[in-house]
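This document starts with one chain, in the form predicted alone, laid out as structure tokens.
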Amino acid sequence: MSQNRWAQQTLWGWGRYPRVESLVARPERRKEVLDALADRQGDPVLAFGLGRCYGDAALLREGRVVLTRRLDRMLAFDPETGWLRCEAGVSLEEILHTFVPRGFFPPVVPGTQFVTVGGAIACDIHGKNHHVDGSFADHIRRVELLVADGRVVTCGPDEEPELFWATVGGMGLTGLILSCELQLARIDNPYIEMESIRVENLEQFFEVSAESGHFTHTVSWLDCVTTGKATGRGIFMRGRHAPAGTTGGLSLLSRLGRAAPALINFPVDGPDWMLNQATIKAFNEVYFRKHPKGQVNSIVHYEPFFFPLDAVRNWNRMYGNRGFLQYQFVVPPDPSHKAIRLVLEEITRSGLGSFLAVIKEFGERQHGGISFPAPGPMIALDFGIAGQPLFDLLDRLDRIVLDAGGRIYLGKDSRVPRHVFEQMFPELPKWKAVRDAWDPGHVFQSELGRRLGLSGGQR
């Protein structure tokens, strides 16, 4: 790949905060990426996919930016067990479209599947079945990675673990993801027996959740303005694929957006005001009082359940031009829930309620590192951008988090500070070790990394 490959480009994550402008490369074969590597003048270098991290996980100032969208090809699949090789280029939304009808679906789906296989091991994906199936990485038997000295490493959990380790939810810093071998899941049907509830209040939620582990999928919709007796009140949804001979239907969003996707859809940016606490606190109330009380039981296509929000194209300009941040965080159990009451006080007290907010207690399984996922329980709150006061929030919500033990999640990330990151990871010492054995000059950076001490250029 010559020097007139590399081309300017602006890039940006989902929430549209940062963006950066970068040299990108469009390899479409595997000799494409090794020889951009060759090429990069001495420049750090970082993966971009779909574009889907939310923050600056995947964004890189002063460097070279390989997009990897073309690599998408399918290598190999074997209908017996399910495991299928892949570039890293695929995206879960392929695989949904080219397995499903054949009797599988990908192991661990994300909200939206509009990320590529090469996302979804670096930030280690999780779903709502972790408490039953772990997360992304532990459906993955080989990965093959471009590492620093040129040379293409096949890493896994039995072969050259530590790398493997490292390089699931490492963030794209361990080197370039060149394809993986991932295991399907068998199904039946593209449908899913779903169960909603009207939960009132936090407590309800916890003895929801506490009696929904028969369900492959839970998550719930969280009333995060409402205060009293009220607090924590929300949509609990549990869900399985459904059994063979099940027949059911896309909703009409789901038709629409199928057949005529610029009808539904954010074709330009939502203007400021749109979205602020009263217009946050009516919707909430709408959302919440359309579900009858107790429970109801449905059988609902795959992509309303996992993915309501693809539906809607370009949702994330609802948040106008300035962009949004999500802060996603898990706690370790607690009876009492103290840290889950004190962020949602503490949101109420600042007047910035989030949007979208969704809760999710996590399984046993975790992957040391710098990945996410970890037991107890796990909320997404989307903020639009408001000025110094959405940081000084953010910054209160972070000492609850710490106080509490817990994390936040690194692809959904774009301001926590340095000092507090290396405290919400323990790990993170072994995580670097591995890291500066296979790329000891830090060929492999991102803004997040330079942000959080995690590769050179750190700021």
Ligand SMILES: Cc1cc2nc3c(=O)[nH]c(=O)nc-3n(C[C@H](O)[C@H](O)[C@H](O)COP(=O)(O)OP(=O)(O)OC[C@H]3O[C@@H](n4cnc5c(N)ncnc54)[C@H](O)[C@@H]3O)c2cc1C
The other form holds:
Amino acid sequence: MSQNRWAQQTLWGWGRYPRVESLVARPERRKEVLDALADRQGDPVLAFGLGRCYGDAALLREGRVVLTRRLDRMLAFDPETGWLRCEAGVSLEEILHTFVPRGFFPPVVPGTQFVTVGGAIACDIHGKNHHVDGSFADHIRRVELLVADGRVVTCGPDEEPELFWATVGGMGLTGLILSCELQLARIDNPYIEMESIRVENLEQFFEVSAESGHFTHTVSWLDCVTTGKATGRGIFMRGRHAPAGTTGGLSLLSRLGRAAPALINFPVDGPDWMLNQATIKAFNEVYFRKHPKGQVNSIVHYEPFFFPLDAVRNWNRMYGNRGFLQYQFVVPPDPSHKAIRLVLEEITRSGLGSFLAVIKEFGERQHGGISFPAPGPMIALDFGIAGQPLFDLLDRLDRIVLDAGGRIYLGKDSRVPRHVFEQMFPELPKWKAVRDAWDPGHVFQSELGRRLGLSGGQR
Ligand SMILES: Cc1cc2nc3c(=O)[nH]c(=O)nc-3n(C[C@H](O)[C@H](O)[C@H](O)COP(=O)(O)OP(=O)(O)OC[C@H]3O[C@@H](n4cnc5c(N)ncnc54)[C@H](O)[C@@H]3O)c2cc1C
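Just the form predicted alone so far, so send over the form predicted in complex with the ligand.
Below is the entire complex, every chain and molecule, led by the chain shown above.
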């Protein structure tokens, strides 16, 4: 029985670095999850959703990993209030397909729709609307959590709040989320009123960002290889759900529907030379120049606005077999933008370009513990794995972020040193105390947790 339940499998996150061998189970029913936990034979356990975190947060060597994707039932929905109760393996894509035609939208979405609600809570994901709506957890009133002693505990802002806030952004280390209640937002149609503005440098980015507070969604693509007066140039995008009566075409992904994975696919690993400083510079130049000077207004379907990268399945293979990582950080607001400038200068000096970079100013809401979002400008930078020079660069970026009082996003991380992480999250001791109260033996572990001294077995 237990041999059938657990099977050996290699797992990786979206960055395809690192890759780890584990025993995995694929329960379909809640009882099978409880049985799997009971049958772990003393090994540590971790939940794995759709594997869209980039690094090692969903990985566990010498342990048991519960794949949650088959826990995909929608359990109840109230069309008066928008409250949805669903299992943790339901994806945002499934919620969108089911509820957009009924006039509802997830309250917060990340840059891909291929994430589970369990993963969204465990990473306390943020979207382009953080400055208005906060993060995913701000729209959750109840979570059913399978905790270390085998009980299913209900928690939320008003019920076992300490456990709830430690679970939010807690990277799966407080227990396994079985289901949640999430409030969907009302929309009139699938369209977004969008404005895109070419910003010529960092100052202009911050000016446009400051005057865009009345847009619910803002983000800017950032050219992080061009220097001098044009440092920080990019394309600022702001938008809001379109009012009733707005019409437009269906997005490509919608037309292809669920056949899309087979039709638009990055078929093989990109060759190592594909993304080098010259090709990255060329891409940035073309992407920037392709946008006319000034502002363009348009009505777009929600998919290209929120999930442009989803149009190419497996785009992560573009970085080749060596994989890639994302360095994502937020620093407190600072009128001189010193830390942001220093980071961009360091990257230029290193000669290691980032192919994809985005910048956004977060709003005030934050949740403590090890949840990422905090007030201030946030930047996310993708880097192909390039050996020691890359890790040296990221150590230097850590220093800048730490000196500015900032932090990095664990959902994207695979390398931050433990002592740096501990300084970035001042509420860590409190988070550990709550976690230890619910899981004194550290049943729930991950590679990330071991690396950062969050769970037993650290090496
Ligand atoms: C293209 C792309 C764009 C992205 N954009 C954003 C963005 O804009 N904002 C943002 O915040 N993030 C973003 N992300 C990251 C992504 O949203 C998060 O990593 C999210 O958590 C992934 O969900 P998942 O279901 O794939 O979880 P996984 O990657 O499988 O797991 C992530 C973490 O959640 C835990 N977990 C998963 N399910 C459960 C469960 N049922 N119970 C307990 N713990 C669980 C895992 O143990 C792990 O620690 C992006 C990722 C990609 C690939």
